[in-house]
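As a starting point, one isolated chain is supplied in structure tokens, in the form predicted on its own.
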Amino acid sequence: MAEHLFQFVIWCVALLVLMVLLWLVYGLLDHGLAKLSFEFLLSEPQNAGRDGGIISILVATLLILAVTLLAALPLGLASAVWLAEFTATHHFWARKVRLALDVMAGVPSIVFGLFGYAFFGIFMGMGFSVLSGGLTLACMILPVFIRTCEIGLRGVNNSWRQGAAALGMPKIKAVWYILLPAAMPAISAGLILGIGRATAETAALMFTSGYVDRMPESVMDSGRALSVHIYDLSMNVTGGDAAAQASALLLLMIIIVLNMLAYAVTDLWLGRRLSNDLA
């Protein structure tokens, strides 16, 4: 009766949070499908963002996307590998590594924001850039992800980890042969989790990359990021509403995409990595 019960309540949770976000996903296509369109995606903001599109937009978002992640994946994947396999679980240094994570994991975005906008705008004179914005979020995603992929790696089997040594592979060689492949399951949900905060974060980019709506030249020009430009059109532009529900779509339609090619490329790495393996 117990366990009946409780996959009930399980199932019951379950369809709540689909009909949220189908609530949600009608509420955006409702309010902002009309407005979307290839001349939407394709012409530069006029009118403080009311009319014309979001091209500058869309490009400034991607920018500090793929900086996030290019800072983010190799030192995120590195500390996991150290917290993981060259320390012991109850290594002093290790012990303040997990706990400094575990803290950051929990600090408020505006927090990362003036953090952000002291070290890289200021102390290191990227000022509002696509950069500084960039590197800040990858601050923000880096805890969660490394503290998944750890958890992933440290879930793999330990006989896989004594094969490894009795056929004489050296330890760096039995990590990403053997043990990432069998984590990355971990540290697929860890790099989703971090694209999904990085798409949608508005605080932290306010003071970092910048405001402005122009086409970003490069990584040091400024620009505007699509939560910043949503929020922007919902809160200070009088008859921006139209426009920001239909950029909240496309940024919910991003967040879908990036999720669903994280999850190929993940599968294409492990399948080509197992298949170089059995050859």
The other form holds:
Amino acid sequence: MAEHLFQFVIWCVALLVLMVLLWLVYGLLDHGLAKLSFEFLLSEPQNAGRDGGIISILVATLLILAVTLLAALPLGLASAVWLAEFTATHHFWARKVRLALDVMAGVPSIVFGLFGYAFFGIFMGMGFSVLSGGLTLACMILPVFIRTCEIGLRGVNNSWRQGAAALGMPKIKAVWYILLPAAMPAISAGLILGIGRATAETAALMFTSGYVDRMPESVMDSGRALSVHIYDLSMNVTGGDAAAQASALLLLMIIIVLNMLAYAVTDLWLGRRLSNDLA
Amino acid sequence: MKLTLSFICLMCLSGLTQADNRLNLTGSSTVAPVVMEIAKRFESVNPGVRVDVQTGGSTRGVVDSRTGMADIGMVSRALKTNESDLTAHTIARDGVSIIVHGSNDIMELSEAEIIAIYIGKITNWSEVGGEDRRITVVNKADGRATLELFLAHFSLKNSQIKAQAVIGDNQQGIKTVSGNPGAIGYVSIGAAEYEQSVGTSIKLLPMNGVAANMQTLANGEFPISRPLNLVTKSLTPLSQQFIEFAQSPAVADLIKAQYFVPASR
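Alternative state: the form predicted in complex with the partner chain, after the form predicted on its own:
Now the complete complex, all chains and molecules, led by this one.
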């Protein structure tokens, strides 16, 4: 009896979580779908975003994300490899780095925004730009990405390392051809968390990539991210709610597509190499 | 890596060389949408010029125009006495009007009556000379500029207000009041006047005997209002040109489209 009751409660809780997501999706579909069209996707915003579309904002969002990933992926993977493979668990500096990362992971995004504004924007002279915004986001997603990758690498069975060593493989090759591919699920999970956090970020971008809704011509131009656009339409622009709902629906769809892409790409890049090389 | 770095440096340099015909504006998020629209029109009549508009609040507008981070700051209030090193150029006014349902036969409320209604001392329209109907107090959500303006004018704290409904933007406020015969609320005058003109059942009440409309707002008679300012520390020819453009009749339609009143010149 108690067993059945327990199962029932567990099911209810799982359903509740699903309901929250469905409710959110339903609300956005209900309010935003009418406005969402190819014309909306492919035209520039007009009248403070109430009319026209969001093409320039879409391009800016993807540019910012590209900068973020280009900066965060190599840095993150290298740091994770250093932490997991080249230092002992209780190594003094490794412990300090881990502590720093865990503290950074809990820092509110507005703090990263202010840091990015002061460091990339003013000190490095990038001003309000896609580059400044992307690098700020990279700083923001690095802690969680590094820690997830590190845990993934540590999870790889030790016999794989010993096997590689027994075959006389240099450590760097063992990392590249065996350990990283084996840690692939954790790496893609870290990537997806990072992409999700970066795409949904508003506060850190307000002061770094900025508010300009023109089509960015280079990464040195200011560009408005989708989340900043949604915030502005719903908080500042009278009568901007319809466009805000449509943009939010689009943002949700982008996050879903990006997550699927991230799975597919890491699968292709790391998974195949492992199976080919070991087969 | 070297390639990327030199590429980045190159782009930084190309950014610097354009600085001559580039204007940076930062500041109030209330002013930013309307200035953004003005900037787009300014760019289209002055090819080659680029105007970048950033937000961050009125204080940022003051700070950035002082430090030179911005050529022009945007400030959605009058400048304070300790900000006299800056020059304010008013481009528009925003005002807040008390509104009631269109069928309400109240013609005017004194400031004391409005305060009494908002703090819950008066709860029926009959107490201020209207029909016997319960008053529904509609207040604005925390952080709204209209709320701050309203509170400052009546020297109230938000915690003192006993509201039956708390709403977000002007449109929502107008819908709430027009759908409830006993309601009283306050919204941006431009938005209210526009809604009234398209037949929404609301009535704008005069304040201290001054009718609430675009004219009294524009000439500064209407008591609950604030200027939307562009502020500068020093004027370059280009920022001078932009400010004159922003104050000219050529952009009046843009200002009205954002529910503000173009400043009288």
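Predicted model, so just to flag it, every value in this text is computed and none were measured. By rigid core we mean the largest C-alpha set that fits within 1.5 Å across both forms. Positions refer to the first chain, counted from 1.
Colleague: For Met260, does the CA position differ by 2 Å or more between these two forms when the superposition is done on the rigid core?
Modeller: False for Met260: its C-alpha shift is below 2 Å.
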